[in-house]
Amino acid sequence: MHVVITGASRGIGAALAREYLSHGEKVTLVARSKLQLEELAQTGGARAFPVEADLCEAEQATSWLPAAIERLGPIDVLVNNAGMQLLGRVAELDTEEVGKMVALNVMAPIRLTRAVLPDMIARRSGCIVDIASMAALTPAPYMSHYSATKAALATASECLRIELEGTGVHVLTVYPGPVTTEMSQGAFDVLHKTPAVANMPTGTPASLARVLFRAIAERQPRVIYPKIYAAATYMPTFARWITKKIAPRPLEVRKL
């Protein structure tokens, strides 16, 4: 099996890459951090193919796919994990940075999915995994545009799953809540961490990677992690009210 993971140099992407490599699968690792990618690729030997690319740039979003296919074979699983986060008041956000976030969080997955889908459909086999966010379901203050990008990705993902029914190609939509990554820690550094936020159920990249490995194999439609946040899908109004009540306030605008 050939698995492509974007944003593979750290956090959820790196953990999922380690999970697949530990099971003997072939993995293409995509990110901007060449050194971190190469260090991770060493654990997989010839089964790992590191690709340095800035997916914010349209010309780099898919240009590396032919080399990955030549190296490791047809793509069986595409994990659209790469993303960035901007925190702060909308009136203070830099529109150029917002544009980069839209390019990475929304347009890169769209371009990559469009690029690999025809071959998957032709082979009647494959899986697209879109890493959205609980922010897509329960928008929070100071995460306006980030929530919008993740809602866009989640909606596109959920729609595509229905569209591809009967083709042999599956789509898994993932809604991570708080997970102990550099991005989430950076968010807490920017925001006043209230007691309520400090005690929120939090997962780990390694645990989520194991959940995703199983969900992909079982062709599950969606994953909400940690599980407790699944309540937001049944009680969305209450979940949004709670989110508003416990939301901390930002110290500064920051890109993560």
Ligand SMILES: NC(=O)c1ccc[n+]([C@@H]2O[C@H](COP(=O)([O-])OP(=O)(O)OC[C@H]3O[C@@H](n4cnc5c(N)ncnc54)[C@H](OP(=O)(O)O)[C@@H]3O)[C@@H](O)[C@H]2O)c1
Contents of the next structure:
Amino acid sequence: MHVVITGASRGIGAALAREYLSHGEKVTLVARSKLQLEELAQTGGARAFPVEADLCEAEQATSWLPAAIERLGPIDVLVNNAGMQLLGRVAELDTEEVGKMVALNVMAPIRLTRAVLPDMIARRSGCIVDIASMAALTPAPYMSHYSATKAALATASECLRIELEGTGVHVLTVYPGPVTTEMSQGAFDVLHKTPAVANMPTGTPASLARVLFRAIAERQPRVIYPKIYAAATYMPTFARWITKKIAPRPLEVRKL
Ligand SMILES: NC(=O)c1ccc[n+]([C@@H]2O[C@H](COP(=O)([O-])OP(=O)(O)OC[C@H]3O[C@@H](n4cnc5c(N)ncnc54)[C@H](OP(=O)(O)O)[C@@H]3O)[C@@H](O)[C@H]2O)c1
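Okay, that is the form predicted on its own; can I get the form predicted together with this ligand now?
Zooming out: every chain and molecule, the one shown earlier first.
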């Protein structure tokens, strides 16, 4: 099986790449940090193909696909994982940075999905995995534009799964809550850690990777992780209320 994982240089993407490599699968690892990618690729030998690309750039988002296919064969699983998070008061965010976030979190998955789909449909097999966020389901302050990008990705993903029914191609939509990575650490550095926020159920990249490995194999429609956050889909009004309740108040935000 050939699995393509974007954002594979660290965090959730790197953990998922390790999981697949440990099961003997072939993995294309995509990100900007060449050294980290090469280090991880070494653990997979000829089964790993590191690709240095800035997915914010339209041309670089897909230009490496033919080389990956030539090296490791047709793509069986595409994991749209690379992402960035801008936190801050909306009025103070840099518009150019917001544009980059939209390009990475929304446009890159759309470009990649559209690029791999025709071959998957022709082969009547394959899986697209979109790493959205609980932020898509529960609005929180200082995350307005980030949450909007994740809601866009999640909605595109959920729609595509229905559209592809009967084609043999599956779509898995993933809604992680807090997971201990550089991204979540960055958020905690900026936002005040109220006791409620500090005690939020938090997962690890390695355990999420194991959950995703299984969900992809079983063709599950969506993953909410850690599992307790699934309550947000059954009780959305309560989830919104509690998110608002525990969110840091404006005066508590440190570095904005
Ligand atoms: N951690 C959480 O709590 C959490 C919660 C919900 C959703 N998520 C989502 O899960 C995904 C992975 O997050 P993470 O926590 O593992 O984040 P992370 O540790 O910050 O890793 C982000 C990955 O994306 C890559 N990336 C960033 N900008 C890129 C660009 N322009 N082109 C190509 N690759 C780029 C990074 O590699 P380079 O810097 O080397 O390019 C890195 O491999 C993201 O989509 C995130 O929104 C995370």
